[in-house]
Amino acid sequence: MRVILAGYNVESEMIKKAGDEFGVELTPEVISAAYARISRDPRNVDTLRKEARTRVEKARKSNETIIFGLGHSSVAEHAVFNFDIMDISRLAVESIEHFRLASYTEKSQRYIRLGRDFVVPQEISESEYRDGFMELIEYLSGAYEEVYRRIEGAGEDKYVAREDARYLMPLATSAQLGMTLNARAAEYMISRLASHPLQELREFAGKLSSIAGKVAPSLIKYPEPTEYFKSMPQIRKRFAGNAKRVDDDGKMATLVSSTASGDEKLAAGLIFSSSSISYFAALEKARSMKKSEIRDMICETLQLIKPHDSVWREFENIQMLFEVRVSASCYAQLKRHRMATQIVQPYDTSLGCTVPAAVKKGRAVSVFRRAVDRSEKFYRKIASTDRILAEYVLTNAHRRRVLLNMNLRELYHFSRLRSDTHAQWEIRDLSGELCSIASSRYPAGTMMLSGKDGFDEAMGQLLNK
């Protein structure tokens, strides 16, 4: 066996310096081209890489033929980019981090005391809303400072004050993040965001296209907006039609649908993967088992698990569809769980806002409410002509509905992070509700659902059953 490190992330400044020093063009295209030839060229992979590295133009032509001619787009996944993204709004970040096949690390409003850094959307800066927008941002920033001081004055530490005062900051607040993605995902992101209704995201797509296209022109060839993506907002408006609003039940999480007899089907999956019988035969066998036998079978897969281990893939056979109602602050964390399917509605001021307990303790509710009301008043003014643009002036306290499709294996991962005592309080509450619903449906399959801090207790209960 031979394993060779073919490459790893290196800062672009160092790549350019090395390329200038050696008089060669360094591009991730050569890895894509070399790996594309593995299936049909008998030579060793490192030999293929060396040839591609010394013949860049040939490598580019090979990429174009294989990826865009023959349609083997997966080859582009071997070229990877790292982007520093700064001075972009929190609202725009929601759309960027919607894409699953990328990695993101975002500046946390939870740990950093925020200043008065915000983005002025071009659509607003060039409209009659500009002065009102600037006044609102100043007002919300001042309210944030006031709420922060009152929470600290009530005896809470600065970390609680940062975490909860940020609920008043608008979605226009500046953000920054690091993003890593492959060329195939980059081209898809660029094309999708180039078709977005917001100018900020179209500008972002243009910058990505310019930068990545210059480095890897054979991989980023079709970054233009498409009629398919551009049509989506108008189609959604037609789907909405004249749908009448119904009273909200006030619940944070509601189970819409779920896998019937999930514990049995989990046991059937375990039998199937461990034997040579069909799934139907395995399901019949599971149905003949007592509940205690199914529980014992599932227990056996969990008894050696550690807090950072994943449960077996068979747990993915249990699906749950939830409707959740969360603030923008909570959604900023929920959106990171990208493997779960998330269908989001626009923010809806009729759902009210989330008021942190620390705000009540600091006797700052009146300050908080006035700021939210002022935000909503200006939102309604812009939303009368452009509801998507109007979301810039909403706060982190405002809510939206999310349709969340999650399998049980994903819920285990979610609960380890979000039910833990170190998790932010609102998403911890959400995790608790999701786990409670799942546990009532699948008592055997959910025996080890817990945060990391509750893992030892859950394991003790498992072993004592």
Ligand SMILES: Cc1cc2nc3c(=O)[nH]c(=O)nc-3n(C[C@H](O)[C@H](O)[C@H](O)COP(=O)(O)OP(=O)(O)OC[C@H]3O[C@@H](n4cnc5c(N)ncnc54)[C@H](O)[C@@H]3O)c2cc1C
Contents of the next structure:
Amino acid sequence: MRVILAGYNVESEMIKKAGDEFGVELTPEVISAAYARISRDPRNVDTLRKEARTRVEKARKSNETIIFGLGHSSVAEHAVFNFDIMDISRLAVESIEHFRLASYTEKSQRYIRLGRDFVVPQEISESEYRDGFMELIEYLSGAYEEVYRRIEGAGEDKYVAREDARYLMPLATSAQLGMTLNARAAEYMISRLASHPLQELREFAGKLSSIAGKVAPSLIKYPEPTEYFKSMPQIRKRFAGNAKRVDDDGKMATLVSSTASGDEKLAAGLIFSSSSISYFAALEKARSMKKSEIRDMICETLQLIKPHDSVWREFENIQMLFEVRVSASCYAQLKRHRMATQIVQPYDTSLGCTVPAAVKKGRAVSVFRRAVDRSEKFYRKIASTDRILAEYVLTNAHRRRVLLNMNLRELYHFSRLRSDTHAQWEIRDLSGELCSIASSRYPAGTMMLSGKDGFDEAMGQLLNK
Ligand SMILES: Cc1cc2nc3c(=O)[nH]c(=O)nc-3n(C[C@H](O)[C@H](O)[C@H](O)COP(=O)(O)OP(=O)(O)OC[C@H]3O[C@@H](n4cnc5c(N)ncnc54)[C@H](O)[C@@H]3O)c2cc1C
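Shown: the form predicted on its own; wanted: the form predicted together with the ligand:
After this comes the whole thing, all chains and molecules, with the earlier chain placed first.
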């Protein structure tokens, strides 16, 4: 066996220095081009790579033929970029982090005291809303400070004050993040965001395109907006017009649909992967088992699990579709769970707002509500002509509905992180609701659902069953 380290990501300043010193063009296209040729060239991959390195223009041509000509697109995934992203709004970050095949690390509003850093969207700075926007931001920043002081004054520590006062910050607040993604994902992100109705995201797409396109022109080949991507906001507007509003039941999480007889299907999956019988036969066998036998079987697969281990892939046989109602603050965390399918609605002021318990304890509810009301009033003004743009002036306390499609394996992972004491309280509440719904439906499959802190207790119960 031979394993060679073919490459790894190094800061672009260092790459430029090395390229200048040796008088060579350093590009990740070389790796993609070499790997693209593996399937048809009898030579070793390290030889292909060395050749691609000395003939960059040929490597680019080969990428174009193989990736875009033949449609062998996964080859572009071997080239990876890192981007520092600053002075971008929280609202724009939601659309960026919508893309699942990328890695993000974001400066948390939870751990820092926020200043008055916010983005003024071009559509607003060039409109009649500019002054109202600046006044609102100033007002919300003042209210944030006041709520922060009152929470601290009520005896809570600064961490609680930071965590909860930020519910008042607008979605125009500036964010910072590091993003890592491969060239295929980058090209898709660029084309989608270049088609976005918000100027801030189109500008972001333009920047990504020019930076990544310069480094790897043969891999970022179709960064343009498309009519298809651009059409969706208009289509959504028409659909919204046809949909009849019904009262919200006020629940944080509702199960919309889920796998029938899931514990049996999980057991059938375990039988299937352990045997050479068909899935139908495995399901027959699981159906003939007593509930206690299924439980014992699942116990056996989990008895050596540790808090950081994931459960087996067979747990993905249980699928659940939830409708959840969360604040923007909670959604900022929820959206990071890339393995779940999430479909969001726009923010909806009729869903009310989330008022943290610490705000009540700090006797700051009236300050909080006044600020939220003021944000909503301005939101309505802008939304009368542009609902998407208007979201910049909503706060972290405003809510939206999310359709959350998760399998049980992902829910295990979610609960380890989000039912844990380190988790922020609102997403911990959400995790608790999702786990309790799942446990009532699948008592055997969910035996070890818990936060990391509850793991030992759950294991104790599992072993005593
Ligand atoms: C207490 C706490 C504090 C946090 N603080 C911050 C913070 O300050 N800033 C911040 O940006 N985020 C923060 N996060 C979010 C965190 O970094 C994760 O983004 C989030 O919890 C989602 O977890 P995940 O990536 O494991 O989940 P998912 O995206 O659902 O992935 C599930 C699993 O799939 C695998 N997986 C998915 N994608 C990849 C990939 N590209 N490469 C390799 N494996 C992959 C991993 O095994 C992963 O655990 C915090 C989370 C917690 C719980």
